[in-house]
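Encoded as structure tokens, the following chain is the form predicted on its own, with no partner shown.
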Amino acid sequence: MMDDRTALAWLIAMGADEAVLDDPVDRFRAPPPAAAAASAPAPARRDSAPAAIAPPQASRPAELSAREIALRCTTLDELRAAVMAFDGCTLKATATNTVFADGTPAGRVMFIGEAPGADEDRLGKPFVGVSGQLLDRMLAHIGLERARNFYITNTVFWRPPGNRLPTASETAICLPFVERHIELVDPLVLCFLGAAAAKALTGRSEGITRLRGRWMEWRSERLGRAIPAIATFHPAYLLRQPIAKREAWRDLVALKVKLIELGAASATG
């Protein structure tokens, strides 16, 4: 039996950031007479002058501030610096480190995963625990070697409490920095790792069992050409389910065969 303060480590350490009541508050109703009494401001006296009331202050979503800031970068060490100093997302607060990305840029292939593990939240960088030195075992067989010709990063820079999935709101937060990202690499090809990514930035709303395999185009109004762009599972699952490398391996094959039909076959080997 956990004690209270065991109970609340555990909570959190799962990813828990606000506590709710038993049964959900309708905030629209108007309240009870005897509360909207009691909540009432007193009148002023006559003698007195009137209180002065603040203007509201303008709502300003952290997504909006972060395509802002994203939009002033003109370089991967400007977009780093800002990434790093940026706030806007709940996650920098329980991470040790931010992880932006590893690999070389002009590898010409970057890889787009979901959110950092343990591992890379210690070390900083993205997928060097178990599931990344399988990925990197399976791109040596197509030729690509992290250090040497393809590019990584992930849709969320911070760790999730707990190893969770990122929420809808965390990615939305971060994918000004991702999109930017992308522009400045400006990859021959991209690769989604899992349905997190391809979903945050394709729009699409299949699963990854669908989405796999398929080529799909990435767009960005700042880049004069759609970028081509293939989904398949993230390493992680194939931890979990080795029966899906097989598919894994067709899709990696037919990474190879773009790139070679785009002239990079120099870029992987």
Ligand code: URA
Second form
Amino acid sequence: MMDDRTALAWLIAMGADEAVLDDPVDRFRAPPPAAAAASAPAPARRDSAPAAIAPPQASRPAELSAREIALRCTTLDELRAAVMAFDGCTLKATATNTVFADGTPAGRVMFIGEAPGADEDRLGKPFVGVSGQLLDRMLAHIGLERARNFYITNTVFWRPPGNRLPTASETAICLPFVERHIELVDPLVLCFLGAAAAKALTGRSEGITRLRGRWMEWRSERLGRAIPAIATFHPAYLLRQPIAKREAWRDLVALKVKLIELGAASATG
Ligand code: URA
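Show the same protein again, this time as the form predicted in complex with the named molecule rather than the form predicted on its own.
Everything in the complex follows now, all chains and molecules, and the chain you saw is the first one.
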């Protein structure tokens, strides 16, 4: 049996960052049989104390149902609603908000990161914490602004507890939605931020140091063309390793040159 201090440390590590009720809820105590039988479905996560972690579930059915649901969506609004209603990814049980996307879908450049962090989970928008702020400052130097000309999302839509990496199964379950997301935005150029996004969307296994800075092509059966895609370091990595900004800057210049070649940016804008 865990003592209170250990239990609290565990909850914090799993991502709990606020106490919502006046009194603590002992989730380890089994409900009396009558109460269990009469109990209504669990209340929505936002109004309850931090949710218990749901048991791992078979990923294959969830992945298949994600694909069917995603393919039925024909607009970004439909896709957003479908992702918000989707209960097949266990990450949702511990998240406060679904983090779908931010920026301008008509902006021609789509960035894909790894997973929402604590700030993103709180605000329901991707890349709004310190790493997102660094990214915005870097992109401003190549003429890209969220409000004007780029769109940004992640490979999973819910914060992994304690900011751990999303597992392969969580990533696979969200992937059909992410692929449909790309198809519906139909950007001129894709940019993967960090190894998790680059690997999930290219199916390659090399590390980010090898994958970054090289033009690849992202294809889907439903789009009639290949989308040029480049990977670069994740901005959170750049905060830890500022020396790597040199390479990241080269990648952003390559992105800018590609946009000019494709007629989507001027050399000065
Ligand atoms: N890191 C990510 O990969 N995505 C976010 O939205 C925030 C931080």
